[in-house]
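Starting off, we have a lone chain in the form predicted alone, written out as structure tokens.
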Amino acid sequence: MSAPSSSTADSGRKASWGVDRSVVILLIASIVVLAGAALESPGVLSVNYLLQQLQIASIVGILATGAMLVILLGQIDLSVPLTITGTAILATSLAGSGNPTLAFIAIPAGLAGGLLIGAVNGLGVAIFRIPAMVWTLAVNAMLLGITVFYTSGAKPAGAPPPLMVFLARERTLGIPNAFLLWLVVGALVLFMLRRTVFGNYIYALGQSPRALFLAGAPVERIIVGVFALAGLLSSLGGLLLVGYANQAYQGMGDSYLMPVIAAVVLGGTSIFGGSGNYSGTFMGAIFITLLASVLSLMQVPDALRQMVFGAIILAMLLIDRARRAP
């Protein structure tokens, strides 16, 4: 079977000069947001402020990378919030345990936890045929119960792994380390989507699962693999968030689900699967971070910000549905 590459799947959304239209629109929108905010607070145009936003966008971007892979399948992962929180609590408790061996495995254990959660999600969707929205929401609820039981509802004790503090907060040659890490992750994912059979299968599965199955592709293994990779990226984002916040706390990932999904759909990835370009997700994460920051500067309540992100997702759903209509 000849599965479509990302360039084929997205050719309809390219501008005449070959640049993804979503990227151009989001770039212009980001400039407009910054220009509007500068009228009220000129400090938003300072280099330090922009680098700080790039730092935060890197965390959102890594989380959005995992979300994009799942959405390309035509699925959704609602366990992202507690994957972040669970990873954060596990890593900080191990790193701050006072045991050198446990501290050494804090980061690998956190990443392994995310990989395991993702694999469980994939098994539920691929093997038991449970809709991803229902299964991942149930997993998220179970993870909430586990974290509350583990911490007894109190602020978890521990300390962030020093490496994650370095990656999340420090800079190399003036560039945030988190952004450099995001570039590496993005390059690997982009290579996978464009240059590997597995990446082609992801797009093909999102477009027509039945056709891919009839072609003899290992559909179940692809689904489990994508969800596992998404869980791994969610845990990596959680570890970066721990390093940036310098602590873990209950509900750490609660406010990230809507912005992450919004970044993906704004970047042009179809919520129905089979179509999307990573460059759009990359720019979507930057735009969503800038928008959230400006709304915060305007002292817009978090609840209202979540409503804005929800409205963005609904609008993109309607646009995508209209685009697909005959």
Second form
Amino acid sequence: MSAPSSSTADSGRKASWGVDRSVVILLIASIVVLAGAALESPGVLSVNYLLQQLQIASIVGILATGAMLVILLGQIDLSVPLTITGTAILATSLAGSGNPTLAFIAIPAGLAGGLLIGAVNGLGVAIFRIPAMVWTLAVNAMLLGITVFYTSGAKPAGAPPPLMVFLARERTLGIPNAFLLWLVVGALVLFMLRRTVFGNYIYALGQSPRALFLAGAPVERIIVGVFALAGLLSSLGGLLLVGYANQAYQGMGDSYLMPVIAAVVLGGTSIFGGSGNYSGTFMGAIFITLLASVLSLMQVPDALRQMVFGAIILAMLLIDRARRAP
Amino acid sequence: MTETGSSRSGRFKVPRVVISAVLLAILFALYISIQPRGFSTYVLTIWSNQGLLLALAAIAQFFVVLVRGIDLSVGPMIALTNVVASYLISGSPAQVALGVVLVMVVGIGCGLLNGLAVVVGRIPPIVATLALGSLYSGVALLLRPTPGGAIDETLSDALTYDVYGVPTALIALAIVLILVAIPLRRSRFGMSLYAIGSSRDASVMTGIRVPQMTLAAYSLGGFFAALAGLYVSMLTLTGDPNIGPSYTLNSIAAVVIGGVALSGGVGSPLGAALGAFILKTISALMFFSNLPPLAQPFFEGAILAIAIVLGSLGMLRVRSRLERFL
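Show the other one: the form predicted in complex with the partner chain, since we just had the form predicted alone.
Now the complete complex, all chains and molecules, led by this one.
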């Protein structure tokens, strides 16, 4: 829709089911980054450091999973930052309310909040036909307003749900629980994308909404469904972040938008929609996490890190364009 | 390419700009009636200064939207030029003049870079301006991690007070609008921009140099973002790297309210400026209403969202659902 008309020319570029090129490139790039960092501080090659990276990558990865689904439609979700913050504040204030019933529903409520935000995003895009980037940006602004009002601008009170702390910080058989959770989420999404009608619809919608509509598919419902699912995954990532940081705070989601989009784009998912592999997003999340971690190890300021993510997105899209060029 | 967009069945339609102007007049009358100081040059000046600031941002957004793009880097460009201004606009009159020129060069450079990414790099405008925007705000943060710097006060006073009871901001806005609107409607360049937004393919066939014209539109976007950045500096007398985010969404909402179609080719700078003043008047109304201050960010977000929804309501009227999936 917002893509130039020439972009449909590459719709013949089907996602290959074998090992993706971008996965191999990302794997090599990850090793190079690690090797480079090891020259500086050998500690990065320790098993513990690497497992910790997997733990953080799981948060980025689950967020990127949601972002990928939306990007597969050829849309974009810019409400990720406040979906994370909003649902995190909701869950922590319920968990820390002291009321056992409210504490019990903290996690389901947080996830339901994400689902609801996603559905609102999807309804604006599907029914009102508002360009996704504008509508999700507006939703983001409203959520910011709600969280500011709720927290009175102060640090939100509350406690992290114990289950999220367990999932985000503990390990089972030496493997971070967060990573196990990511594997489960990833497997479910992979199954959905490859083996279900809904998954086929997602790719088809990204390729040609018009054709899918003429084929009789419920296009509006698919759009709402995908945005809702993406909202759910964003809130799951936000809840993991709560467990990891042991708290929710205003602005906690702000620094995740660029790296998450970068992970998806690096993983070879076309920004025009319709093509992309989950394995690419998976490796993209790991690479972005390693890069961010090494950059912070080198004490690169956050502003510069955000710039690096932005530059990576641009570079990837330029390379992608060069590959597509006749 | 009619001013009012989809004019139906030959019925007379009131031009969109007139509707916006009437709405603004009503809102302004309401504002004056609840403003405790009543109508005075002081109140008018404050209102005009705030309005001009957003109007410049909206005109920046207008040029990009006109050629069927979107600029998510308007906010970051304003922040960057504001920070640059805080270093350069002080000292002797010659230094100040040189500073202003350099700030404008920075803005045009950013706009040109956006245009190059979109035109030459063929990256969708959303992602290109999102990623480049993160670069601009990164540079702004690196230049000035915390707000500070100084701005020449003589220039600031000259631009933010009034001349014989008429706010300088309104005079400046009138000059800007005349300088922009006439070439836009009367020159080949201006008509080319409208043509590109209406139909890119037809423009190519007509022999319009689409790439160069698109680049020019993005550069003009940067130029006006720099003007907005300059004007922020005049109002605040400091450089603040964090002022960006709200301007991006506000500029989009302003153009939508002002009758500029996000699908390109429809609208005028006057409309964009009226949209900006309408938004500013609404937030001024909220400031003096009895809303709790902490609830205001939410209502501002909600008003932006409602404005965007109303602006896109035209889509609900399409006769065939198929038309939606072009």
